[in-house]
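Only one chain is shown below, in structure tokens, and it's the form predicted on its own.
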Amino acid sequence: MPIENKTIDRAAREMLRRTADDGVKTVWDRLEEQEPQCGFGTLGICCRNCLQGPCRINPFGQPDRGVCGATADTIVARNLLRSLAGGTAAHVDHAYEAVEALHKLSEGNVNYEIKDEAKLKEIASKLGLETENKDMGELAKEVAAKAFENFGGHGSEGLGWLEAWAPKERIDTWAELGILPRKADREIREAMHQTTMGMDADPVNLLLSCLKQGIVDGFAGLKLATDMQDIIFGTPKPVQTETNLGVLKEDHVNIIVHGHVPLLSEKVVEWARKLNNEAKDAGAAGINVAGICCTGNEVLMRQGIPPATNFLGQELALATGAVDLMVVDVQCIMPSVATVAGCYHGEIVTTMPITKIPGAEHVPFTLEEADEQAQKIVRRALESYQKRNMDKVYIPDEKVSIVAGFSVEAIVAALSKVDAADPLKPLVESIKSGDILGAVGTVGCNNAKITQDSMHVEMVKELIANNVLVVATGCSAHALGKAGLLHPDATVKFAGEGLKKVLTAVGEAAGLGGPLPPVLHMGSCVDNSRIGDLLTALAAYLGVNVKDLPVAASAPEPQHEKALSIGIWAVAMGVLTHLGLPPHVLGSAVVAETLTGEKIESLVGGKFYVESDPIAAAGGLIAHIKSKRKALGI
């Protein structure tokens, strides 16, 4: 595959030439070695859920059933539900760790603190807790106790976070369909049970359970994790920094934080700053921390730490020879990073008991010893720097300025500069007037099957040219940042006249001396809940349902099971959700047509829309937004 077909990122192209010359394999090389990929797996019509298998269905003839009699429709729906349970489990486990941190903090057992007392009080009030004249530690303990209730318990009690924050219309719809979740752990466990041999064979019933998993993910995963992290680390405000591989510094100790949980990365950033003088004693100019994936987004929006790259670029960062240590926690970490680091320089340090990599060093991370372990990790980086061969360092001269950290609170604060009494009014009036046609949230991964970043960037350029406001999270936000779309200059260069007018007015009122960026960085993957909160607030303001808003969602380059669970949460919320690649469901007409057709839309208001061409995808999203505007009479 030509390098130009692998990525649009100039820095990544430079590093791919280097790895090719050095004979070092990357994710793209391994994809080529897998081709042709299994057609049965691609269509989702293979099953190994019992020892009579593996079974596969021939889409053109026999066999048309597995050994047990399962049809293609059953197998595909079952496989999809298992994938969704995996994605949901990842986010729920992430949320649990954040809740546990708040609980231990409230008891004084760990060296973390409450950075946003206002957010703590707001959440407590929403949960029906008394907040007046109450010690913050005691209030945090009560909130943590309420949060823990979302994971386990007896009976048929539901998710407290859902009951407190989901729109009533959504709750009523989900209850009518029989998909209102009980506790998160029970629903994930039941999904695994439901998909074992001899269980559910009804593809429609399995798809209803898929929707239920998405709802669990949205409230017991995304929303719960974001709320806990905002309390502990602070609710993000706009920050300015730079992105791409050029943020690495040849004369500094370079540490990369990679993964998804800020409990570790925040401590690494803290101790990197405290030990900066030790780095100078070791012969470096200082310590430079950069991020990859969503833990990079977390420390970007709260600490201004520059992101080096997104998912597909993690090996390429190591190929610079300038990364002295990459510390990882959970999710989206390629096992190959240890191999690539061994070919160039630097240590890979794993920290979580469920994420160990052969060839990497393991430093167990616990909340109780977070400071000691963070110090140990940073000092390992100093030792690694002293072993670095400077003759083998090559850092591409590619980096661009970005503005990130637009939480809902930050967006409302910017709008309040235009109308302090009614902050949402300027946004709503701009939508009504057509200056802003609508909004699209772009989320999710990179996938080596798609030219890195191309779907994200080309689709978003088309959207903003047509006056669609874009908000972004996860690796999509990284892609758009590397392309310069998280900077105010992009508003001038790419935005349609109406969108440009609104962003300029808000930016100047907020004292920025120019426009807001045309793409608002809202955080990590779990921070998709911020998008849900914003949509809920807009719907309530307008007196309509979320499903009636002129909005859509998109995962242009989906890769992870988490992208599927986020996507089906958006569909369950009533939002049209675009995918740049289809999930492994095309072996079942029933499943594929249900997920993308009028049936699911009639039930929950949302559906999936699959389109691999970025301009055509933007066109489809714009057409959808226009249809919603027409229905609202605007």
Contents of the next structure:
2 protein chains.
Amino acid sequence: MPIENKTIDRAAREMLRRTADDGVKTVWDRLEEQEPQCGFGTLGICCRNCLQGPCRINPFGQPDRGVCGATADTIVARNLLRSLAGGTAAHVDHAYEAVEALHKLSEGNVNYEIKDEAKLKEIASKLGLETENKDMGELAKEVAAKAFENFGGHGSEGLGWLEAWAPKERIDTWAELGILPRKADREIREAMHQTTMGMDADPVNLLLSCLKQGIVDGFAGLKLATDMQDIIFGTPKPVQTETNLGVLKEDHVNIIVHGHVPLLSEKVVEWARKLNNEAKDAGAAGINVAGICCTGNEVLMRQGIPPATNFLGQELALATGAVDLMVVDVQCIMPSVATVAGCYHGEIVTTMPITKIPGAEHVPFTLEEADEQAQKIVRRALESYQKRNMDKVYIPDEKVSIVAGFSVEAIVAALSKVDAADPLKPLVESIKSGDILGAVGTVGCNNAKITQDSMHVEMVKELIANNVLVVATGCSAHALGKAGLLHPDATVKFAGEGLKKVLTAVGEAAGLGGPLPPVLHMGSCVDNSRIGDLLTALAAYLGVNVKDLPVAASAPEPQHEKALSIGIWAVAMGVLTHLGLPPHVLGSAVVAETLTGEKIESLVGGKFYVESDPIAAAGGLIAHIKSKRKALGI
Amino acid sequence: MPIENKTIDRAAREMLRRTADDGVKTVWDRLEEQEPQCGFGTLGICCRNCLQGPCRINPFGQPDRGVCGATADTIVARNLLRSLAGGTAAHVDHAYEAVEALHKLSEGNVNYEIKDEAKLKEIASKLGLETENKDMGELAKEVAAKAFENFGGHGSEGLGWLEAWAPKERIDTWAELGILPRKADREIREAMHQTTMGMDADPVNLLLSCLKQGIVDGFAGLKLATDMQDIIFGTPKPVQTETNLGVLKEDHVNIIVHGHVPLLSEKVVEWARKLNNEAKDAGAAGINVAGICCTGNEVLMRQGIPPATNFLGQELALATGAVDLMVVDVQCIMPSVATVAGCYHGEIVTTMPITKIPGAEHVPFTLEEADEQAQKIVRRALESYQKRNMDKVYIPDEKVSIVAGFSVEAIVAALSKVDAADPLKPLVESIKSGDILGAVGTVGCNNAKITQDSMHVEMVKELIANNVLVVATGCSAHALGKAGLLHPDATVKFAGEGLKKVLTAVGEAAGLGGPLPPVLHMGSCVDNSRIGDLLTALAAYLGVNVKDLPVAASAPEPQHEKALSIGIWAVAMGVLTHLGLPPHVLGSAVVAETLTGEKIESLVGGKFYVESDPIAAAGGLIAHIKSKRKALGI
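Moving on from the form predicted on its own, kindly provide the form predicted together with a further copy of the same chain as a structure.
In what comes next, the whole complex appears, and the chain from above leads the way.
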């Protein structure tokens, strides 16, 4: 495959030429080696859930049943539910770690603090807790206790986070469909049980459970994680920095933080700053921390740490030979990073008990000894720097400026500069007037099957040219950042007239001396909850339901099970959700048609929409937004 | 495949001739249609956990990595862990339902009662609860509260059930290996997280998590379920009945209870008895309830309900045309039952929210309305009976007598007739003297890849001929029952001299007028906990560790993910565990060799042993028992 088909990212292309010259394999090489991929697995009609199997359904005839009698519909729906349980478990486990951190800090056992007391109070108040005249530590403890209740417990008790933050109309809709979740861990356990041999064979019943997993993911995963992290590390405010591999510095000790949970990366950032002089003693100009994937987004949003690249670039960052140490926590870490680092330079440090990689060093990370461990990791980077062969360093001269940090609070703060008394009014009026046609949240991954970043960037350019405001998270935000779309200049260059007018008015009122970027970076993948909060607030302001808003979601290059669980949460919220490639469900017409059809839309308001052409996808999203506008009479 | 290769069960062979004549497909036909099965799936080297896949590793060369860089070792270990999470989730969910029943009955909200107050007190006492002068309802509430704590909760809290019942030496061993579980649902959630893309790539770390799932399964699944069920429905005592399809009665309304949880089946049995006269009014001689799979074992053990057949026979029971209604709860229910019933006769009624089958009727079952629903189901059977075409009924004239109901309490009660003061003494002395060489627990499923029941029966015959006492559960016990091995006559016919002597002495002392059967039926699959309790008691009596006992476990015909989680629990307990066919792990030498090798044995005392020839397997188990005897100096 020519390099141009692998990625649109110029830095990535340079590095791919390097790895090709050096005979170092990357994710694209491995995809080529895997092709043609198994058609049964791709269609979702392969079942390995018992030892009478593995079974495969012939999409064109016999066999049309697995050994137990399961049909393609059953198998596809079961596989999807099990995948969603994986994605949901990942987010819930992430949220759990964050709750544990709040709990421990409230007991004074760990060296983390409450950076956003206002958010703590706001959350406590929403949970029905008394906040007046209360010590922050005490309040944190109470909030953590309420948060813990989302994981375990029994009876018919539901998710407190959902009850406090989901719109009433949604709760009623989900209750009517029988998909209002009980405790998160119970639902994950039940989904696993439901998908074992000899359990649920009804694809519709399985799909209802899929929706339930999505709701768990949204509230006991995404929302809970974001809330905890904002309390502990602060709610993001606009920050300006640069992105792409050019943020690595040849004369600095370069540390990459990679993974998803800020508990470790925040400490690494802190200690990299504190130990900067030690780096000078070691002969470097200083310590430079850059991020990859969502822990990168977390420290970008709150600390202005530059993102080096997104998911597909993780090996390429190492191929610069300039990364002295890459420290990882959880999720989306290619096991190949150890091999690539071995070919170039740099130490891979794993830190979490459930994420180890053969060939990597393991430095266990705990909340209790976070400072010691972060210091140790930073000092290992200094040692590694001293072993770096400068002749083998090649950092592409590619970086662009970005603005990030758009939490809901930050967006409201900017809008309040236009109308302090009624901050949502300028946004809503712009939507009503048609200056802003609607909004799309672009989220999710890279996937080597799709030219890196191409779907994100081309689709979003088309959307903003048509006056659609874009908010982004995760690897989508990285992609858009590398393409320059997280910068005010892009508003001038790419936005349609109406959108440009609004973004300029708000940006200038907010004292930015120019427009807001056309794409607002709202954070990591768990921060999709921020998009949910924004939609909920807009719907409440307009007096309509979320499903009636002229908005849509998109995972243009989906890859991870988490992207699927986020996607189905969006659908359950009532939002049309675009996917740039289909999940492994095409082997069942019932499942595929249900997920993308009128039935699910009539039940929950949302549905999936699969389109692999970026311009066509943008067109589909715009048509959807227009139909919603029409229904609203605007 | 000739019918003789499909099953050794004569009734099943008769029915297979019938289904063949009628052109009705069964599980064996579907297996033939699936052959050749996918080699990648069979070896475990296929990964479908993200949308860059599906990926397959070439066991003979390239590609040797998935798209993300995962090796065969990583993929095999992840797949195994995810399967174990499925099996564990099934058992934990089962236990949860039983705990909920105890909790609700303690509050007087449901029409279930405490049938075994002594067991309730014993359990409460072991949990450290005050039992004197306490109302049983109050005590049940306290025990249920303690039981609920095994599912959810946070911090480093572990499983209360494990702490109360696992041997201290085991707890220390597991703690040292870092595999002492926290709460059950947290561990299931974490295993799902750990197996998502970009997480754990270290096969050894993943295998340690596999062991942890097994420990969760054993204590928060098996043991907890058995304890709750004994409290509510009574601890089994020896019962005598018959088994095989001949227990169906042409002139009766025949109801099959199929699934795993006794909460429903006990009520169906109760209401079948109460409504017997209505059946007479409907023209039948009465109502006949028979069981399949483990809910069948539950009502066999406590109510003497005859088992109709085991897993592979579920379609064949329907092919008699005499089953008026098959009511199912959860697990091991082939979706094909609806199709087969449609070809012959009988209604399939599903009852649980996570087990629906297209073509079946769904009658929701709840604890609160259990009586009404059980009545409704029984009356549906009466209606169905009236539609039965008697000309199409064919019930094979095959049934044999069995004795079941051997809880640990029942075994001890029998032994105490020999030595009331020291009941375990006669058993231990017989082991020491060599009259009993050792013991093997045979458990688990049927699997259409193995001639039905053949591994169970041939291996067990060889074991008992060599003076090995066999205890059995699940479909293994069914198989041995159909082969006549759950009857005292089999002791006379098949047992070695030493074993015969002991079983005769105990049987006669217990007033049975003859020997005990050579195979003691200890219950359902969750009742494997009874085997664990027995081993723990024996080890404590001898002052040794479980791993030092001259015992072994075997799942001769494993099929379900639950069989794997039970198996790895047995290994974690320190027991050599035989499997009649390998799980999907042979694509990784690291995983396969670790699971069956000296390393795991040195760490936990147990390991897996795979052998598909029954006589060779018996030989291997006997050799193991002899080596353990030698080490003990007996």
